[in-house]
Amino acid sequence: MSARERILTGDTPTGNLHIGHWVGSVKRRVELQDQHECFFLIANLHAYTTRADTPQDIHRDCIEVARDALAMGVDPAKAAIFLQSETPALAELTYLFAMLLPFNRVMRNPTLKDELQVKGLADNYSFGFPLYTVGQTADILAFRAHRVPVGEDQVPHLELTREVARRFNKMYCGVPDKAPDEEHEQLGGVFPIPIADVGEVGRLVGTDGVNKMSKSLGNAIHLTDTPKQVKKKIGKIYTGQDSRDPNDPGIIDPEKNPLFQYLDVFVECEDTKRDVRDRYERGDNIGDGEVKMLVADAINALLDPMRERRAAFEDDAVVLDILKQGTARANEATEQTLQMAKEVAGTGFFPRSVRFED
């Protein structure tokens, strides 16, 4: 195992990445890749929980997500971008971990409940849908990751992962019941107890001004959007009337205007942000239109170098080669973990390795 701390995070391929992904997780990945051993997962098997009838689309989206990650600054020389479906240890560990979790504990996961509601699935979902939350624990623990860059909404998934790691270490490795999380490895546990590394923006509101930014909700600004499209989307952000003081309509509270989250996140100059807020609060000849123009310019300034880098990865063959190399590295790491887990759990009989044909 590398002496450097390991990082694991990833995305379900549901289409191109957007600026919500950037501020919620990808920016942090780019920052971490210089000092840590990083593995970035494309969770294409998880995509089948709701899109099993469109395998060609999922296949295409895997390449697009990898392309966008590279454009955002993930360096394949520093971090392994890999495919879940080509990393068999993840599926084996999912099965093993599923035995450690009561079904009602999985279904209490608030993120899972929210997804079922947002996606309108109610009771009409596959068995694989709740199983994917167990799969996420395998995705993380297979790398014995110490830190997981996540958005705010994914923290409950990580807590489930922490529970699985504790139960496995206590059941199969003899780690004492009351052992502190940070001592599990030195006490003989196979798995470290990972911690969440939440991005500077846990939840970026979408251009509808209400929901979290999401491609499926049609409220996202994508890396592939042109400057003109960005300005058009920002221009449509609904700011509502709740920001006005009911006793004095001339006084406006920017904290109740979703547009100001964009100002805080994407406009770099602190003096500019303070000036805009001050003028807005006083109703000093400034409206949403001026703020929207400022925000759109800032987002395009962020996206311009990403658009330029993305052009260098337009060839699918180049992206697939990067994925193949990253997945080989992922298999090396996960097979080592799987062997350790199988030995203590009593399921290990014969050594094996995973390799790809040239």
Given for the second form:
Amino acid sequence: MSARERILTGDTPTGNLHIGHWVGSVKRRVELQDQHECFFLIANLHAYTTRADTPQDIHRDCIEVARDALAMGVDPAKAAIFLQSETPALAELTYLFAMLLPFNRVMRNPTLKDELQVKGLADNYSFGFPLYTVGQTADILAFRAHRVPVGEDQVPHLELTREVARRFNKMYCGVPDKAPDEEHEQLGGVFPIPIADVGEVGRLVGTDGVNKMSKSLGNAIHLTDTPKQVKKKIGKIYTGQDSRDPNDPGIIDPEKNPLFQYLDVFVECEDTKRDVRDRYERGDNIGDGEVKMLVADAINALLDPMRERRAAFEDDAVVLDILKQGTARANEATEQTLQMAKEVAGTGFFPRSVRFED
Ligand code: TRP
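Switch from the form predicted on its own to the form predicted together with ligand TRP and give that structure.
Now the complete complex, all chains and molecules, led by this one.
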């Protein structure tokens, strides 16, 4: 990875961040911010896919998500945290990119289908719901980002993004049909073809032991949870059924037990991990209770410094000021891309800039 690569990633503000966000991407962001130009998006428009009727909650969640990212160690001196809704180039590129994608292609996205199913939306989703995936291609391409650190579930969105970039470059920039992805920019394409950089643990299972950890499913451990709440949530994990192989319920597989993913991810001592795993596989009288205690302690040890840092960002005005500065930087970057794109796509007439009032 070259030193000056630009990195873009983001979250839909669903409220407070949880440890699934930490292992899935925030941890990686904190590592990346030292060496790269980083932009961290708060995708508040995407929140309207399911919550358009509670705008004030979304507004508040933007501040919460920023506060939690800062608490987890994102440094505003190094990385820009910014708001999607105050970065107009993103919406404008979404409109343009939506024209480059067959409708059926958008609907084939497995993550999109999954969300519609998990959220029980069947035929009742808004027009904007599938549109958010196109919006995500704009979020990424507007920064001409080369690399997008995300969880595994976001990979289909990255695939869509790559398709949009290829199509745009071919249609409007004369990049030849068979051009290799890495050569698009050299060949005159506005957009690099970005790659998904999937973190070590792409998908942390929730405390229900079934679904991805997610606030809306009520199976998450939040940064704002007290040590006691963490213990309680870990204690409640139901492990019995999930340890069984669905094809052969007689076989108990420790890999199917969500506790073992937590053990792997949060417990640092390799010897402890090996020991616990060995004893469990041998059926050596190690109860889930003992593993749970280990895991809860490890999670609390991770959260403690974050809880402390969070206190420094308690004031909304402090967080809003950081967001405003970050969003100003995001606008600088995306307005430049937008202008390049509009020029070749025939929609550019009057150069402009975005400026916030003091
Ligand atoms: N869809 C992402 C999520 O589920 C949020 C997101 C929006 C995003 N735009 C993005 C992530 C661009 C990475 C890059 O939270």
